[in-house]
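One chain is shown next in C-alpha cells, namely the form predicted alone.
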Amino acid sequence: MKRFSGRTALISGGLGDIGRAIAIELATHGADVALCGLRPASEAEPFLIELRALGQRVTYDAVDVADADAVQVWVERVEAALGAPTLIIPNAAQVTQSDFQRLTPQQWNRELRVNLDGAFHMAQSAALRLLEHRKPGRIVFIGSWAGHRVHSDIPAYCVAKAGLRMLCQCMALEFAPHGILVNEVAPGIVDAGLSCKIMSGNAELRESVRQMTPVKKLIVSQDVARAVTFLCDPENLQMAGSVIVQDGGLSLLAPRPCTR
C-alpha cells in the first residue's frame, strides 16, 4: 500500500513550481490533492488531468489565501469532495523585490496578508477540522531561509517568512498532544519561480549562484516536495515544530546577492 493512500493533501499557491511538484510527489504516493491558487479552473485543467493520470482524485479551487473566510469554505468544500485533509501545505507566496525606501504600504501589506495571514487560515482552518474529527494530521509550511538571513532587496518577504517560522513553532507546541505535527521546510536559492526568472537566459549568474552554493548544485521544486513527504510521513512521529533549511549550505556563508 502506498504510504499516503486514504488521505487528503490540501495544497495552496497549487499551480506554481514548487506547489505542482508536491502535489505530483503526494499523488504518485497515494494522496488524493486539492489545490487553489488565484489562477481561474480553466489554467489549472492541463495539471489535473496530469495528476488523474496518477489514479488520485483532484480538484482545483480559486482561492485568495488572504481571504479568511474564503479558506474556511474552500477547506469545506474539499471534506466535501475527498474527506478532510490531513496533509495540510500552506505554499502560496508572493515576493516584491524592493528595499525600504521603494516599498510601498500596499506592496507591504499584501506580502504579509498573502504569505504570513493566508498561510495562518489556511492551517487554522484544516487543524480545527482535524480537531473536530479526532483525527491526527500533518501541517508543513514552505518557509524560506529569508526568514532568518536578512535579503536587502525583499525586506517584506523577510519579514513574513520569519513571521512564519513562529506561526509554525506555536502552532506546533498547541497541536501536537492532538497527533497534528507541525513543521516547516526553508528552501534557499530554487531554480524555480522569482529566482529561475531573474537567472533565465543568463547563464553567467546562474553558474555564480550555482558556484556560491556550498554543495554545488541549484535546489529544484522536487527537493523540496521530497523534503515535505519526508515531514508528512505517517511513521514520522517525532518531529514538531522543526525547521528543514534547505538551502545547499548557504546559511552558512555571508549574505547573498540573488533572491529565492
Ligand SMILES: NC(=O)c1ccc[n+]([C@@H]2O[C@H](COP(=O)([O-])OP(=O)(O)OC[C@H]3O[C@@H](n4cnc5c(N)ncnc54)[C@H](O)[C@@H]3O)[C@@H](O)[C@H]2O)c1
Contents of the next structure:
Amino acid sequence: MKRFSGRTALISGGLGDIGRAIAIELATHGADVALCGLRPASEAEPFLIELRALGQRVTYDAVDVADADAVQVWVERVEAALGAPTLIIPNAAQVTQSDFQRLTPQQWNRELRVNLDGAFHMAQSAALRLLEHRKPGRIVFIGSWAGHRVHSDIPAYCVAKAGLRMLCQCMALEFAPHGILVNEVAPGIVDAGLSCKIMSGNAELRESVRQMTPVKKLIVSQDVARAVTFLCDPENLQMAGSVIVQDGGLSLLAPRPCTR
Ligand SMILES: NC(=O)c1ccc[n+]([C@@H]2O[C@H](COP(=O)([O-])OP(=O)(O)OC[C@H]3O[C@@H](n4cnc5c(N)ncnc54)[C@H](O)[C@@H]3O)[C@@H](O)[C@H]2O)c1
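After the form predicted alone, can we look at the form predicted in complex with the named molecule?
Now the complete complex, all chains and molecules, led by this one.
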C-alpha cells in the first residue's frame, strides 16, 4: 500500500516545472492526480501519458484560477471523476518583472488575481467540499521567499506571495480543528520555471546565483515536490500554518557594509 493510495491530489499550474514535479511525486506515492493550467488540454496529453504510466488516474482541465466560478466547476468535475480531492496544491503563478514606476494597474491586478486570489479560490472551493464530506485533508500553498524578502524588480509578485502567507495562516487556524492542515512551501531561486525563464541564456547569472546561495547549490523542482510530500504525509499531523523555506539560506543574507 502506497502512502497516498486512495487519495486525489489537485494541482494548479500542473504543466509548469514545479507542478509537474509535484504531480510525479504524489502519483509515485499512489495519489490520483487532477491538474489544471492555462494551456489547452491537447498540450497536456504527453504529460498525462507519463503520469498514467505510474499506475494512477489522471485528469487535466484548462482553467484560469483567477476565475472563481471556473475553479469551483473544476473542483466539482474532479470530485465526480476521481473522488473528492484531499491533497490540494495551489501552485499556479505568474511573475511580472517591473518596478513600481513602470508597473501598470492592469499588471498589478492580474498578478494579485492569479497568484493570491487564484490560490484562495482553489483552497476555499476544495476545503468546502472536504467540510461537507467531513473528510480530513491537506492544503499546501506554493509560496516564495519573495513573500518575506523584498525584490525591487518583482514587487507585485512579492506582495501577492506575502498575502499568500497570511492566507495560509488564517486558513490553517480555521480548518485545523476539522482535520484540514494548511501549510506552505516557500522556495528560493529554483533552477526551473519562473526563475529559469529569467536566467535562461545567462549562464553567468545562474552561476552567480549558485555562488551567492549559502549552500552553494541551486534548488530543483524535485526538492519542492519532496517538501510538499512531507507536508501531505498522513503521519505528519502536527504542522498547521507552517512555512518550509527552501532557499538554500538565501534569505539569511544581509547586505554587508564595506569595512575597508
Ligand atoms: N521557479 C522559481 O524559482 C520559484 C521560486 C519560488 C516560488 N515559485 C513558485 O512555484 C510555483 C510554480 O512556478 P514554476 O516556477 O514552476 O513556474 P512555471 O511557469 O513553470 O509554472 C507555473 C504554471 O502556472 C500556470 N498558470 C499561470 N497562470 C495561471 C492561471 N491564471 N491559471 C492557471 N494556471 C496558471 C502556467 O501556465 C504554468 O504552467 C509558483 O507558485 C511560483 O511562484 C517558483
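All values derive from a computational prediction rather than experimental measurement. Residue numbers count along the first chain shown, from 1. What we label the rigid core is the largest C-alpha set whose atoms superpose within 1.5 Å from one form to the other.
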- Does the distance between the two CA positions of residue 202 reach 2 Å or more between these two forms, the core being superposed? yes
